[in-house]
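Here's a solo chain for you in structure tokens, the form predicted alone.
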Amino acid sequence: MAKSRTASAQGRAKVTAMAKPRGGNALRPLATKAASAQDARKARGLERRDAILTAALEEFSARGFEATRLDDVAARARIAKGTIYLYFRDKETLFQELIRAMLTPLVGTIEALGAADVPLAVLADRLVDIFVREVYETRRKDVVRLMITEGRRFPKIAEFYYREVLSHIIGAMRAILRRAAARGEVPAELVDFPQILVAPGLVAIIWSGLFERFEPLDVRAMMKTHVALVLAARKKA
């Protein structure tokens, strides 16, 4: 009987051993495979979203907001029109997300510079380089140009642009000018008008779309000249 109990115990141990996962968790490879598939789907979704935004920029730049059709955006992105609605509610939402995707990283960079307590001449030189490299020499200038041409006719889009982009940039510029005025680098009155500091950027974008082929503009040199004039005004005073 003792022998029978021993055999029975050995059998139960064998069954238990067979039930235990070998090499760790036997479900782990399945979980890893599922996670990999999920990551791949997520990556494809992000790629498709980026493709829609890229196509939207092309269409909006070529046709303007009103004339752009989602059918044309879908055709350019090589997707079905219905796919756009998986990512964007309507054309206005698509335009807003285009603004956010293109300009929000740049806004963060400018806000970080706005918090730096360094001489205005140093900050301005850095801001000019950022504008030329990250806006004027990229497709971001097309988004800004679209706002210049379309904002008045579509107030909701203008409001979105102001809230998401322009108000942050103006806030950063005002903080820079406030510290510069406290150091005596610029007139105190300039703090109320940060638009003066960024105006050459808008002039450059408008000029590039209308007159560049007639008279090329050295944007970097123009903007640095503008900063020099602003600083010189305080020295003369």
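By rigid core we mean the largest C-alpha set that fits within 1.5 Å across both forms. Positions refer to the first chain, counted from 1. Bear in mind the structure is a predicted one, so any value in this text is a computation, not a measurement. What changes on going to the form predicted together with another copy of the chain:
- The rigid parts compared between the two forms meet at a hinge, and of S208, T149, L106, T93 the residue found there is L106.
- Annotation: rigid-body hinge motion between the two forms, rotation of the minor part against the major part equal to 12 degrees.
Could you give the coordinates for the form predicted together with another copy of the chain, as opposed to the form predicted alone above?
Nothing else is written out below except the one chain.
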């Protein structure tokens, strides 16, 4: 111990710090002042939290969970490592919170869309658009990839993801397919496998991470082709 870096200089630091008058404030009602100070503190806290999450996203998606060093996350967020532990219990919690923060907002969007009772052709176009714009072309793509690549080793996170995100999306898809099947827009068996609708999106995410450099993939075109395929398979009444 006793390795404090101020050891050499005789305690000048303290006095100087104290002497700093810190620009005089006009007198203010105590309550207001306290409240605003409180708010400012809370705001700074949230800001810090965000900075950590942002840095964590960067590191986790570049290196994966195990290989990510919290030292690097801290450096990227321009804070000390210890600070991370003021906001998150441990590395795994940080990871889980990251996934929650990024993917939870999607659910509402998808469910709202799925509730609209419009022809599948229209709905499908909208879904593709949302997927490309809100997932594939954003950081959410990396989070989905993280879920795919790391989920197996974190059963709790996989469960959370299934419960809070995936089951809702699958449910919405099933509802859409059920209505579409009733209208004869789609074969009835498809209702049992909403995964088929989503599959090309996931494959695109995997492909982009592994093989894009060897063989680029036009996601939007692929999704459109897939949608056309599904729509063309309707019963010819």
